[in-house]
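One chain is shown next in C-alpha cells, namely the form predicted on its own.
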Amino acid sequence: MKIKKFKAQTVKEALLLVKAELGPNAVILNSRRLKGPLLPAFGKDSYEVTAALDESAYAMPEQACADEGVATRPAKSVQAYAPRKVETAVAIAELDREKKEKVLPSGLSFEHFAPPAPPANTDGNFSVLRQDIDTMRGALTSLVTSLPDAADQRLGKGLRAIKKELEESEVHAAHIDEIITAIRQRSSDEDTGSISRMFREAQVMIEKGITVSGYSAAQKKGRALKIAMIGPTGVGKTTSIAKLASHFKLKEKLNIALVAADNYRIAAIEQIQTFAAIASIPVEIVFNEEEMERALKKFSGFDMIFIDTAGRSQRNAEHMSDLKRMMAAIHADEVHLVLSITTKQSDLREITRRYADASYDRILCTKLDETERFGPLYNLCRDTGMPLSYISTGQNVPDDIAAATSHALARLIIGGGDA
C-alpha cells in the first residue's frame, strides 16, 4: 500500500495531484482545510488530501493465452496493469467509467461515487474496496460541504464573518443580503476583507435599520396618559406592566392606576391584585367593554394607566373578535404588542400580523435572558415596520426592563449578546 500526502491551495489542484502520481485508481483516505496565518498578506488557507493506491492489487499480466484470445498491453502505461481478481477489476472499471479531466465540476452529485452493485460470486477483496470507496465518499462530502460557495467567496473575510454572524444570530436571510449590500456599496474590496471593520459597519446599517419608540411620558393635559399590553398567553404582560408601572411610580413620581381585563386567569387577576397591594397602586378588575370604559373614566385624573388584557391565542377567531371590541372601548394611547424573543420565527410572523387588528403600534419584547440569538429583534421591526419600546431581561421588578435602544440592539444581534 502506497500512501502519501498532497498540499494544495484549492482541492481541485490537490486532487490533480493525487490523479498525476497515484493514477486515477488511487482512494482519498482523507482531507482537511489547513487555516493559513491570520494576516491575509502572509498566506491563504491551503488543502491537504491524503491517497493510497494499493499496489499489490495490481500485477504485471501474465503472458497472454492464445485460446482465451487475451492480447499484452505495453508496460508503460499505467492500464497495462491488470487486477488480480475479476471481481476488483469489475468494480474499478464501473467506478472509473466516466473519466473527467476537471475534478470536482459544478453540480457535482456524490452517487457518482457510490459503490456498483457487487457481481456474482464477490469475495473479501471487493469488502475492502467498498469500505475504501465508502470512506473516499465521506471524505469528499464532509470536505465540500464545508467550504464556502462561490458567492460567500467573493464577499470577503469580513463579510464572510459578518455573514455567519447573523445567521447564528437567526436573522432572517432576506435581512441578511440587504445588510450586506448596503456594506458592500460603502466600502471597497480592501475594507470587506478586514473582519473588525466590518463589524462596526454591520453595527451601524443594523442600528439604522432599528426603530425605537422610547420611555412613555405622561401627558399633562388634563387626562392619564393610557397604556395598553395585549398579546399571547405565557409572554409576560402582567410582569411587564408591573415593571413598568414601578418605574414610573417609584422613579418618575407619577400616579399610576391598574385596570385589569385578564378574567380567563385566576392566576393573572391574584397576580396583579398583590402587586398593587403591595406597590399601593389602585386597581380595577373588568369583565367587560363597559366596564372597561367605568374604570377607565375613574383613573381619568391619574398620570398614566396600565391596561392588562387577556392572553388570546392568533390562531382562535372569536378571541381575536373580543379583543379588538376590548381595544375599541380603551382608545389606548399606546398599544404594546408583548411578543417573548424565544418565541419560535414563523410563530412571530403569525402573531404579528394577526395581532394587527388589534391595532398595536410598538412592540415589547420579553424573555432576552433565555435566549442567545437576538436577530428576531431586527426581524420584528423590519418585517411590521413598528418600532420596539422595551426590552425585558428577567423577573426582577422593576429593575428587568429597559427602554430600547438602536444601539444596545445592535450590539446584541451583531455583537454576540453584549449590549
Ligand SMILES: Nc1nc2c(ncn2[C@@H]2O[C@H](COP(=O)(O)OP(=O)(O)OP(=O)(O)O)[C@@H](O)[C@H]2O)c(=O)[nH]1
Given for the second form:
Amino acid sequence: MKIKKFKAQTVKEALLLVKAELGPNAVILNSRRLKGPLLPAFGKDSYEVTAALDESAYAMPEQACADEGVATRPAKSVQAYAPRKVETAVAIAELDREKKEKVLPSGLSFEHFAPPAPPANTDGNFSVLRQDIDTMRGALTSLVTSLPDAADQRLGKGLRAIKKELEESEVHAAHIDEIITAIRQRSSDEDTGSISRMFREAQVMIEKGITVSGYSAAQKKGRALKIAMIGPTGVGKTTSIAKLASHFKLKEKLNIALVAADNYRIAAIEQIQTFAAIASIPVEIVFNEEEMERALKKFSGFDMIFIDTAGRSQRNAEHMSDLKRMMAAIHADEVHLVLSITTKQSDLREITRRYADASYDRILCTKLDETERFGPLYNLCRDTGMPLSYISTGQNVPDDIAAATSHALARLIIGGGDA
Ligand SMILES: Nc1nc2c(ncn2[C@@H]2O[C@H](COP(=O)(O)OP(=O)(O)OP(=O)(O)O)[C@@H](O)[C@H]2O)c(=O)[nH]1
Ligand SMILES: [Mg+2]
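The form predicted on its own done, now the form predicted together with the ligand:
Then the entire complex follows, led off by the chain already shown.
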C-alpha cells in the first residue's frame, strides 16, 4: 500500500496530482484545508489530500500464476487489472476462509461432510433396481408438486391463481395471505364468481399498497430544492442523478447544480465531473460537512441541487455514522434511498432498516430492466411505509427513468387473470 499526501491550492488541483502520480485507482483517505497559504505570495488557503494505492491488489504476482499452473506472463501495468474484480476475488477468498473457520467444529474438515461414495456395482440387478427407484422417485415428486398443498386446496380456483401469480412476482407470503383473506371474505361464491373480478380486487389492493411520492417540484420560493441520493454501492445513485438532473435542466428548463460527497474513489469524482461538464451543470466536490454547507450555500439561488453520496455498506457502522453526520449537514428536502430491485429480499430488508438512521423519506428503485419479478416494489412500500419516487429501467441517460405510478407498477405485479 502506497500512501502519500498531496498539497495544492484547490482540492481539484490536489486530485489532479493524485491522479498523475497514483493513477485512477487511487483511493482518497482524507482531505483538509491547511491554515495559511501554500505560497504566501498568493494569500489563499491551501488543501492537503491524502491518497493511497494498494498496488498489490492490482498486480498479479508471478508466484500466484505459477502456483495455479498458469504460464507466467510478462508483468502488466497496474491499470491492466480491473480493480473491482481483483478486490472481489480477494474478498470472496477471505469470506470463504472465515466461513470455514467459523462453521466447522475444530478437528473437522469439509471432507467430513462429503456424501458417501456410491457402493461399487457388484451385482447387475442392483443397477436395474436403482433405476426403478429413481423412476418412482421422479413420478412421486411430480405428483406431489402438481397437487396444491392442504391450505391451497381449500381455496377456489380464482384465489389459487391469484396466490400463484403473487408468489411468482415474489410478493411476501404474509402480504399474499392478507390479500387472499380479504378477497375471500368478500367473495363467498368464489368458485362460481368471476375470476377476473377477483383479480381486479387483488390489483386494487396491490395498487393501494404501492404508495408514490410524485414528481420532485422546484420550490419556487427563492431557495433550491435539495435532493439527496443515498444507498449501498453500485445501485445507480450517480446514474439516477445524471438522468434526473438532465431531465429537469433540459425538459423543465430549471437551474440545476450538483454536489458530490462521493469522494472515496478518484473514478467516482471523475464520473460526476465528466457528466457535469457534458451537461454544463456546475458541480462541487466536497470532503466534509463544512464543505457541504459551503457548497449548498453557493448554489442556494438555483432551482434544484442534486447531492450524490458514496455507496456505503449498511453493515459498516463507521460509514453509516459518517453518512448520518453528512445528512444532518445537508437538511435535504428529499432523501431518496436508492435500491436495486435485483438485491435479495432479505438484504433489502436489512438495508432499509439500517439506513433508517440517515432519515430517507422515499425509495428510488433501479434495474427494473434486469428482472421480471416486481413484487419487491410492493414489499418495500409495505415494509418501510415509504413511498416510491422514481423507477430506473436501464443505463441510458437521461431516458431510462420515470416517476413511479401505483397503477402501472401494480399491473407489473399482477395481471388480469386472463392467462
Ligand atoms: N441495467 C441497469 N443498470 C443500471 C441502472 N441504473 C444504473 N445502472 C448501472 O449500474 C452501474 C452502477 O451505477 P452508478 O450510478 O455508478 O451506481 P452508484 O450507486 O452511484 O455506485 P457507487 O457510487 O459506486 O456506490 C452502472 O453500470 C450503471 O450504468 C438501471 O436502472 N438498469
Ligand atoms: Mg456513485
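Numbering follows the first chain given and starts at 1. Take the two forms, find the largest set of C-alpha atoms that superpose within 1.5 Å, and that set is the rigid core. All values reported here derive from a predicted model rather than from experimental measurement.
Superposition on the rigid core between the two forms places the CA atom of residue 12 2 Å or more away from its counterpart. In the core-superposed comparison between the two forms, residue 358 has its Cα shifted by less than 2 Å.
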